[in-house]
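One chain comes next, on its own, written out as structure tokens in the form predicted in complex with the partner chain.
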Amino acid sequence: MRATRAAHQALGLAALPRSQQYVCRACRAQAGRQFHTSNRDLAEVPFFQRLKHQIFGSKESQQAEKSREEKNKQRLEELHKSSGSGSGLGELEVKTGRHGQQYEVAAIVDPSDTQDYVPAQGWDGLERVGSEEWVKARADQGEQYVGFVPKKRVELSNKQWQMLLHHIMVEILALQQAGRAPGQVCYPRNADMYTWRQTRKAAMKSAMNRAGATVSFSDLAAEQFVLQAIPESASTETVQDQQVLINEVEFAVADADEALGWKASSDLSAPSWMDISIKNPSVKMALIKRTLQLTGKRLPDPAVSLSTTLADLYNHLQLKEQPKKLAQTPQMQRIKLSAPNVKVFTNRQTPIHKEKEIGRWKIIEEELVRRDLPVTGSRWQGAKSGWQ
């Protein structure tokens, strides 16, 4: 008892992370000795005896087997009795498990009974168990699940992003004007109710009053069509058609290059119509959700929370020119101002650069030219063929 307690303490000292506590060498050694990887009880049985038990079986295993056989026989007898009454194999007993799930108790088959059993020669027609699809099917338990985010991410250019944002914002504002929840823009729609024609001609205006931005369509019919296309409710049975979403994006960003001048701007700044406030949380949520649903593009949380206008959101979504060289990144450019004793080079500095810096290169070059020697590289033909 004392030994196990000491061992436990030693193991605890060695294994558990204790901050700043001193463990002496003796205790560490003891802990190392006490650590076992095998069953303690088995250590009392000699090795060869254990081997013998494993191969030929011990008394306990033989007794366990006997009891199992007896139990099996009992079950078969019961089965015969019940089969005599006429239940058959059709009904299986249903039991509820520990967590409430229901399962069928497997049928017991007496091999001496079944005469027409023929062992299979191949695997045709047999039930297949354990493939990836089998697992997926069982995991969903038969439910047809379609994810919200599209499987493939849609890559759009800056102009296409502008057009898509315009399309989405028009729909959201139309819903808001009609007094409906902006979140309805994400509900699954019909395939024949594409609204891109109407939204493209619509104009948005940000207003200073509490009503927020307003959208004006070319005519009332267009507005009505848009409002009709967006369903008011979404039942759990309707499944979003991925193709509809793909088509919607395609139609919305079609002819991005020939877009109307007042809508799309070619430079990196956001166009003026994007100065619409999206502070309304339901509007912002609907916008982010619809963008995610259509393109799969996620924005980082700080970008979402810090954007107050559509222009801010666009700036996060647009593709910025990546500097080709590390020296052109803004961090490196800032170093030039903050640390005047640091040099930032755009090119790799070669020994010739170093010689030029101290003014020796011109002398070297002059001397090499004077002696008719190659200034850089070598004139020997085999110079660049490499060496093995």
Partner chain sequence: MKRIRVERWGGQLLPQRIPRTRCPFSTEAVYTPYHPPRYQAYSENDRLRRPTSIARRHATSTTHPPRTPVPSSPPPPASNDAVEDVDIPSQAPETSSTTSPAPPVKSAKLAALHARLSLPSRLPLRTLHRCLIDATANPHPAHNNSSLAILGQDLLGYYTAEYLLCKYPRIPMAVLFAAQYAYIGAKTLNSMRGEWGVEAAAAPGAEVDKGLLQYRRQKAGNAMAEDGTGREKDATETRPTGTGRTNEQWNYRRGISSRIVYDDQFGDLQNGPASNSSSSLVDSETPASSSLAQRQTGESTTLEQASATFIHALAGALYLHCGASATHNFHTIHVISRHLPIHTLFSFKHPTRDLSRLCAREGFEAPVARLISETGRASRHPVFVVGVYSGQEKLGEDAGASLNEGRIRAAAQALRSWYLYSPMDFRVPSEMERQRGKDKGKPKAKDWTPVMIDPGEIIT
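Same protein, different condition: the form predicted in complex with the partner chain was shown, now please give the form predicted on its own.
Partners and other molecules omitted; one chain follows.
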């Protein structure tokens, strides 16, 4: 009986398909890297030729290395001639790059001819490149760097954003009408040259072909004051005082609710005067840079590229309304009228809420406490301690 059972098991194992052998992850990865659907013969450079170039180098790299050696020999010969004649010693070769920058080529020192040159026998006395001390010694060469973006970001309401954009846009359009570059709006200014009083009373309107906008002031003196407050040139060493920028923002958006002669829209939608084009790249970049300089508000590149009007830019800068719960949306509130048998709740409903509605939960709770059972069905340690 036992022999029959053993023979039956052997025949069963032989009939089963052979199980696949285990293959490690490294072997599978190696096999995947070697598998290609394209033919090697159709490649631009054969496989073995590329392997040869990686090990021994190509003809181009060999020729480049040979030319560098010849140039170094030629420079050494010229150095020997100049030192023998006594002229030209210590002069470095000056080269000009593709973009017009000039740099000096380091001098080649020949140890066989230079008596003062002593080859180093160890690490002592050699310059160490890459340490923290090396980085700190060369960081900014001791210069005090002041960033373009303010250290603290300014938080503004929607009305204040409208007033600030109006202030900046009026200055940019005034520069453009005077034939000056719109980017000059970011130049450093004096502490007493505030233009918010003049820009608040100015009016903007779209051009006839809607390719831009124009600005009109209440009088000619206001326009001249705005142009005089913005310098025509600024050196790279001049840095705008951060306190001056903060004061300009505070004054430009002051009395947003009670601004005389200036009305801001109270809702989230952009007012009608913001429907002016900013497709001109110089105008748009000047507006973005000045907004960033005053408030520190950054906009992503897609938002900048998709903004074609001042209203589009304001929609990206304004404070968005806080998202409501689904039960508080107008669509769900209308269900109460159209379907009285449907109830909408703001929180998740459990069987306990249903028992509380019919007034049966108090009795269930007392019975659970009397039997020393968890009231809400929790299993954590100490769940029943409050009922003892």
